[in-house]
Each structure stands twice: as structure tokens, then as C-alpha cells.
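Next up: a single chain in C-alpha cells, the form predicted alone.
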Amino acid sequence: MRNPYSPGAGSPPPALVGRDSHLDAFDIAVQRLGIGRAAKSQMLTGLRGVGKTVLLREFGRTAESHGWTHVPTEATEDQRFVESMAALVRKALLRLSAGRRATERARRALGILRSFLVRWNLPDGGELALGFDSVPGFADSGALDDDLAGLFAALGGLARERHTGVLFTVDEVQYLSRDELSALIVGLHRVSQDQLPFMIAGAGLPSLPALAGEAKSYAERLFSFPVIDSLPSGEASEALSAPAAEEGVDWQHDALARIVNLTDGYPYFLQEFGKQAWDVADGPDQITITDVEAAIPVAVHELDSGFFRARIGRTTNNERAYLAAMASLGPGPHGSGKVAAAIGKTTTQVGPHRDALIKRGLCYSPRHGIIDFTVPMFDEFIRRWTA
């Protein structure tokens, strides 16, 4: 019998339980843009492990169900943003042009892309650039805001001619610099003014709305910023019980309550604990509290060695000391001064380490002078790890 909590098992993952309103809003936005109406896209915000990436993938499937082209990407600490954007546009143009005679608009879009590649000293796109002359004056000014807007407008115009649309999904948006995020917003603003069938949906940490507002004050007119959080107890229970029921297996009430309480309803943790409980259960048609207790150390080990440990691999000794000080204070958020005092230093002395951890996406500042982990239950992991 298959484990319904394994990735790709076919059952809806916990991250999609209770998210119908976000999926419906996105579906409506795609349909509105498809008929030339204005629509907001979504920038999903929340801690790690709440299912933002899963929702982004579902947005992509929704767009594709309407015949749109979907091209995903993920921002990283060390990526070259302009090259990433050019690659997205290149992939979208290839798909829009596949098996078709190149129209004048298609040739123009490809020429604008070639101008962008040359101006920003990027690879020429191989076979895409061959046979198409540069089109100057649309994406080659050297100002990233203007050039990206010109590139998006050319792509959106071609999509409209093809009676389709294009969706870019960008995960980990918080890694973009202020100038890069500004360029992304300006580019989307340009195509929205022309009501072109082009959309960008993204996901990032809780700091994302503030970062977007600082980059461009009108960001809230282009995006909604839904907060994706842990699941309420009822929905968390459903996320565990429904996949099992499809396999003819029930959860003992105490077993279900134990995992929901232990995971605080965070979808990633629900899936991991559910997977391990399923694997250790004797069955044949029920998961018991005894099964859950046996699965807990296995699930904790899997999280520690994978989900948690992967996030501290590139930290320095000073940054790890800061994390340990935060963890020693218990669940956050905490005042920056208290964290510094726990290390025996001033806030000024530990400021660079705090800023580096925020940049790495391990911590965020809910408000001035306050710091918290971006990963649920990270304080528990740090205490286990440093014990």
C-alpha cells in the first residue's frame, strides 16, 4: 500500500488544505487578464514550511489549464537577477513561437530580447537569437526598470496576439535587492497599464510586503499579499486523515491530536510526521497513538538532518552563536537587545551577524528592534543541535 504522505503520492498535500480562496482568486485573475481586464496577482508571504512553494506550483497548473505558458524560477542569494529574467523571457518566447511561423510581432519580440541580451552583456540565447536583428530603443537603455518593462511588454504583446497568456512564478522573492524588486514591479506595472495577458506571482518571507512597498509605493495596486500560515486544528486534522481515508485507513483520535499539537499545524511538518507514522504503523487499517510515539523520533531526525540543517550550512560561527542566543530565549519574537545580551555583547557589535542572518532568510524583523526565526520550531532544533 502506498504512503499517501510521500511527495508525489497523488493525494493533495497538506499545504493545499484550506487554501481554496487563494486558488480561486488566482484563477479569477488569470481569466480577467485573458479578456483584457485588470487583475491583481499574489505575493504569498509566510514562514518556511507553510506551503507557499506548493501554492505557487498550483498557480502554475491553474494558468496552464487556461492555455497559458508558465515559467517558474527561484531567487537565490547569489543569482544574477537580470540573467534570470532574460532566461524566463527566452523560455516563454520559445514556447509561444514553437511550431509557428514567426509573425512580425514575434520577430520584434525576439529582436527586443536580443537587444536586452547585448546591452546587459548576457549570453545570446543560442538558436533563439540567430536570424533576428536587434530592435533598439525598447530594452537597451541600461536602466533596469525601463529595459525589463520593455521586455515584458514585448512578451505580453506576443501572448495577446497568440490569444494566450504568460505567467512567471518567482519563489524566495525576499532575496531580490531593492533595485531588482523595483524593476520587477515596474515591468509588471507597464504590462498592466496595457492590460496585457502577463502575470507575475511570487512567494517570500513575512518581510516581503514591506520590501515591496519600499521598492515601489504602488506595489499594493499590483499585488495582494496573502499571509500563508499554519493550519487550524480542524484543517490540520483533515490534512492527515483525508489521504489515509483514501487508502482505507483511519487515524485514532488521540494519534491525530498528538501530531496536530506537536506540529502546530505547519503543513511541511504534518506531512513529515504523517509519512513516518504511516511507515511504522502495524495497521492494517488504523494509525494509533503507539504508532505516532514510535514515529516521533524518526520524524524529528528527518527534519533535523534535512529541513533544518540545510538552512544553517552556510552560516559562520558568529552567526551560529547569534542563532543559539535566540534559541536560548525560547520561541520568538525577541528584542534585539535581549539577544545581544545573551551573547554578552551590544546590539551594535552583533548587528552585522543579525543583518547577515536576515539576508540569508533565517531570521526576519517583524518590527523595529525585534527579531524572529523564519523557520517554525527552529529554536527547538538549535537547542537540540547545540546540546
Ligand SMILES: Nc1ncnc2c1ncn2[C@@H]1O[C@H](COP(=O)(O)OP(=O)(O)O)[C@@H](O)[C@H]1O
Given for the second form:
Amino acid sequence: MRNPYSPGAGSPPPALVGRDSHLDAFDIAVQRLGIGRAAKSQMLTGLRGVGKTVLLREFGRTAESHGWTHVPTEATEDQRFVESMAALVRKALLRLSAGRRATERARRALGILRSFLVRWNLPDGGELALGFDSVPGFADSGALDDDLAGLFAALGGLARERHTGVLFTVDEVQYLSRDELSALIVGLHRVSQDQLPFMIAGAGLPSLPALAGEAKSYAERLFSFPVIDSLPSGEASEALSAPAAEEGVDWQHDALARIVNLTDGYPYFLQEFGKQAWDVADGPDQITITDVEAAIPVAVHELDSGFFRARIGRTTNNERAYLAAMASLGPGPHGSGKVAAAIGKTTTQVGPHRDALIKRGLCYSPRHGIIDFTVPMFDEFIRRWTA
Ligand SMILES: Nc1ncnc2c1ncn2[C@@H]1O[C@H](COP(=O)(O)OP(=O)(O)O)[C@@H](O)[C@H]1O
Ligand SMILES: [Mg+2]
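Could I see the form predicted together with the named molecule next, after the form predicted alone?
Then the entire complex follows, led off by the chain already shown.
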């Protein structure tokens, strides 16, 4: 029998337990924008492994179910933001134009993209070389917020002409710089006043760049910022039991309770423990506490060598020492001063390592002078790993 907890095994529903309210709000927002009303998009934040990416992908499906075009992207530590924005716009324009005679508006939109590419020194995509003239005066000012607004307006206008809409989803938003995120928001705000069927949804770690000034107040108007967290025990149990029930398999009450307790309801952990318990269980139609006890060391080993290990992959010795000091203090958050003291240094001395860990998305600062892990139960892992 197939293991319903293997990555990619379950069709979306079990992996979306507890997220109905976000999905409903998103669905309504798409419909409102589709009829020219104002609506808020969502910028999801939360620790690693809580289900942000899964939910963002589901937003994409929701938009598609209304006939919209969805173009996803994921920011990385070392990627050029303007380049990925241009790529998203290009994909969306091409999809909106596919199989249709190019209207005046479509030609113009491609021309505006062309201006943007030239202004920002970006490679011209093959299709666009086909002779769409640049449209001077749009998306070529050199101010990123204005130029993005020009692109978004061209795209949204074309979508409206086609009686459809466009959604961009941007995952790992914490890797954008503050300037990039500000430009994105200010640009989006500028087109939002025209009530175009164009939307951007995002997800990122709690270390999302802190916005200031107009970008901050616009962000509050354009987005809600739901915090995606671990699942309360009832929903965590359901996330485990529902996929098994579909295969005609039951979980014993104690067996469920043990995993929910051990994982604190963190979705990624629930899935890994569920997967191992399923593999260990003799069945045929029940997973027992004995199965779970046997699966625990296997699941812990899998997490250590995969999920956790992957996070520390590229850290330096100094950064690891900082993580070890944090872990020695227990689960976070911790005062930065205490962490520094645990290594026998001053806050200033360890500042660069702390900043590097934040930049890599391993830690974040929930408040001034406070540091925490972005990965749930990371302190336990570090202690196992350095033991
Ligand atoms: N609400 C949920 N219920 C059950 N499993 C979930 C839920 N959300 C996510 N998962 C599972 O947890 C794992 C991590 O989800 P992911 O979206 O990659 O997290 P993030 O993007 O927050 O790091 C995925 O394998 C997913 O199937
Ligand atoms: Mg993710």
C-alpha cells in the first residue's frame, strides 16, 4: 500500500488541515479583484516547516480555479530580484497572449516589458526579440518602484481586457532586501488604485525585512500578514489520521497522542513521524503505540540528516558556535547578550555571526536584542548534533 505521508503523496486536503480561513479569505479576494473591487492579499509568515509553501501553492490553485494565470517564484539568497520580476511578467504575458492574435494592448505590454529589460540591463528573452518595440516612458525610469508599477499596470490591464486575472506568488520573501520588498509594495500599491485583476501573494520567515515609511503603510493596506504556526492538537491529530483513513487505516488514540505531543503539532514533523510509523506498522489496518515507539528513532534520524542538517549546511564554524551557544540555553527566544556571554564574548564581537545567521534565514530577531531559531525544535537538534 502506498505511504500517504510520503512527500507529494497526499493530494492537498490533508496537508491543509486548519488553514480554511486563509484559503476562504484568499478565494474571496480573488473574486473581488476579478470584479474590480478592492481586496487584500496575504503575506504568510512563520517558521520553517509549518506549511507556508503548501498554502501558497494552494492560493495558486484557487486563482486558477477562477480562470486566472498563476506564476510562482521563490527568492533565493543570491538571485537578482529585477530579473525574477521580469521573468514573472514575461511568463504571464506570454500565457495571456498564447493562441490569440496580439491586440494593441498585448503588443504594448510586451513593449513595456522590453523597455524594462533594456533599462535594467537584463537579457532579452528569445520570444521578445521578435520585434516588439520598446515603449519609452514606461517601466524605464530607473526607479524600481515606478518601473514595477509600469509593468504591473501593463500586465493587469491586459488581464482585464482578457476578462481574467494574474497572480504572482513569491516564496521565501525574507531573501529580498528591504529596498526590493519596498519597491514591490510601492509598485503594487500604485496599480492597486486602478483595481486591476492583479495580485501578489507571498510567504516568508518571520525575518521578513522590516518596512518603513510609505512602504509600511501601503503594505498594511495591501496585505494581511497571517502567522502560520504549528497545529493545535485536534487538527494535528486530524492531519495524521485523515490520510490514513483514506487508505482504510486507523490510528490508535495513544499512538496519535504520542506523535502530536512529540512534534508539538509542527506539520513537517507530523508528516515525517507519520511516514515512519506507517512504514513500521504491521497493520493491516491499525497503527499502534508500539509502532510509533519503534518509528521514533527512525523519524528523528531522518529529520536530523535531512530537514535539520540541510539548514546548517553552509554555516561557518563561528556561526555554528553561535548556534551551539543558543541551543545550550534551551528553546528560544534568547537575549543576544546571554548568547554572547555563553561563548565568552561581547555582543559586538559575535554581532557579525548573528547577522549572518539571520541573513541565511536560520535565526531571526523577534524584538530588539532578542534572537530565536527559525526552525522549530532546532535547539534539540543542535544539542544532539554537538553532543
Ligand atoms: N496544515 C497541514 N497539515 C498537515 N501537513 C501539513 C500542513 N501544512 C504543511 N504540511 C506538511 O508539512 C510540510 C512542510 O510544509 P511547507 O509548506 O513546505 O512548509 P514551509 O513552507 O512553511 O517551510 C509539507 O511536507 C506539508 O505536506
Ligand atoms: Mg516553504
